[in-house]
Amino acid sequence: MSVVDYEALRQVIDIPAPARELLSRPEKQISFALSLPLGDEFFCADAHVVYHNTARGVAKGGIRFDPNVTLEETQDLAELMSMKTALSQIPFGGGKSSIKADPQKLAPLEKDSLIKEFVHMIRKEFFYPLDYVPAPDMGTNPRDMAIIYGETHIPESVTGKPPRNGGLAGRREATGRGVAAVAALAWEQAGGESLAGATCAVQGFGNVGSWTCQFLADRGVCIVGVADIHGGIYDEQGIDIYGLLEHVAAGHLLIDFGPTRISNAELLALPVDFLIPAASGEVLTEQNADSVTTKLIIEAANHPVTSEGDAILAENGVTVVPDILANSGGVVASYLEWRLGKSGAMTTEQETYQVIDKTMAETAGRVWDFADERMTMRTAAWALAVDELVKAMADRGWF
């Protein structure tokens, strides 16, 4: 089942029947077993690579390394990548890959071996034609991307590498930078004045959540709640984000920092100016959407609001800035890294930030200009993305 409701979008834009057929299922996918000896044990894990649509360019999408990931989830994430790149008008298609394993239970060298075996299994079909360009996602990191680069020896075959290994300065912060930039734009669009002093709660303190918190704190936002998988903390005076970063980096649990512990459910219901779900998907559903008190949600995670939850939030007057807009800073930076890898050029961290800020502002502007009283921001973003994909497929003679 598609993440996007193409039938509903026909009320907004023209989607010819062949285009609906092409977009409603993956263009290409492969499933295989990753099998190799690890120490005294024999390890085997399911792995998947999915191309949703490549009309606008090579398939782009991260490698998810998670014990609960499924083929269906990988398909959904590949579809979201097609929408994200099309909305931002980046010349990439949408893809995703996944490995069903717990990276926390593997030693670094064991994980390296699995990543190498992953490359080996798809080398001829995906990497050497450069049809698929992976990047970090849940459970993977820049080191893993450097391992892939070490196997392919092609700089543009993978993005999200460490800067000293051909990566992009500012890439690790890119998604969080984009989320903070969109939050500022959405706050202004909603009639807010300066972000300084606005209150916010962030669910998730991994790469995306932690960088989002830093960029927002630098803008003067009062972040009163932060949570991760273990639970959350609350301080109505504002959490010391840089102190929290040092606390977590030292190996301590997030919940042991700050005056008051709260649950993830309580964090999502905090009375803040805006809420940022930056952890896993489907955390706001028909069961808890009515408990949300904020009027502005910025989707930093992929698909954190279900369609049923989305309907309830819209009915309650909550504006949701969709993931394909809010968290696209990462793929913007990935495109910049991919392009620089092909040319051998260099850029600075501040130049990366400038490209992200400019692209996010232009994309958000198109969404707000297109949206009206008939539709939510999600509908407007999807409509623009699908329209771009339909035109790209038509230009290539796919229908």
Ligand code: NAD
Given for the second form:
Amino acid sequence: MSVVDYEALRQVIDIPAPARELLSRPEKQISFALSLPLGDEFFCADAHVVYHNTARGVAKGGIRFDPNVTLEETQDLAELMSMKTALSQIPFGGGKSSIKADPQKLAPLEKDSLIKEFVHMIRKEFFYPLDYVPAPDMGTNPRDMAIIYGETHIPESVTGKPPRNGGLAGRREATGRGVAAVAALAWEQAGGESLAGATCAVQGFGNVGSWTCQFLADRGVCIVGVADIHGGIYDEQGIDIYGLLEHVAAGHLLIDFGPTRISNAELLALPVDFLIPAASGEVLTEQNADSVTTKLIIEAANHPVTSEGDAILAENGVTVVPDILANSGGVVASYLEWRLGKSGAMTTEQETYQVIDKTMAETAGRVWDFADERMTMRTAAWALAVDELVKAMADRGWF
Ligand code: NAD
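The form predicted in complex with this ligand, contrasted with the form predicted on its own above:
Then the entire complex follows, led off by the chain already shown.
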């Protein structure tokens, strides 16, 4: 099953049958077991690496570390990466990998060992040909990428590393930076004036959610609700985001920041100017899409809205800025880091921000120009991405 509805896209663009066949399944995938001796106990985790499409470049996509992740989810995420890199016109293909384990339940050294084992298991097929280039995703972070770099000793084999370990200044906050930039553009497109004073709710306060909140707060957005896996908080006057960042960094639970606790379901239904799901996938479905009261959703998470949920939101007049556009700031910065790894050049944080802001604005502009009343913004973004992929596969003589 694909995330992208190729059949529906054929109403909008020409997709030759062989191209559709090639895009509807992963190009290559491998599943394996990672074992970890833990004293008297023994821990074993399923792992997967999926290349969805490499017509435009190496398979690029993060490593998800999650106790519930499946091969099917990894395939969906790899497909979205092909779409994202094609839409942004970055010379990468799409891939993804996953490790089925709960990072919260592993000690740092245990997690390091699993990551090292992950590299050892796939180094010949994937790492040393430099065909798959990972980055952080849910449950992984810059330190994990530094562990990978420590195993490969090749700077361009992995992105999202800490800046002092061959990483890029500005990469850590890149996805959130791009989400905030797209939120501002979408707000303007919807007829809003200044973003300052607009209200917003954000689900997820990890890498993407917390940086998105910070960049939005810097622009004067009034963030009235924030949630993570333990639940949410609400303040109609606006949550003190800088205080919340310090509170969480000090090891406290987000829900203890106050003043009012709300559930994740309540957060998604808040009557805000825009809503940002920035946590796990499939949080807006046919079960709860009708409860959404905002008119603008910015998809910072990957695949937060199911196709059934999407249809209900479209019916209710909710504009959804799709994941492959909204959260592409991270892969844009990853491209800079990969290039930097190859060349040894140096890039400042401000230069990284400038490239993200410019690329997000250009990509969003192309999506808005292409979209018309026949299609949602998601369909427009998919159409541009698929068209690019079809041409790249044809150029390579794949059909
Ligand atoms: P993370 O692990 O740093 O943070 C995840 C956050 O989501 C945490 O606050 C966690 O508590 C919360 N969460 C998890 N499950 C939840 C649930 N069921 N309900 C409510 N909250 C829940 O992950 P991240 O890197 O911030 O990634 C978040 C999303 O953004 C993912 O969908 C990921 O694929 C996507 N994304 C990440 C990047 C990146 O650069 N890290 C880039 C593009 C897209």
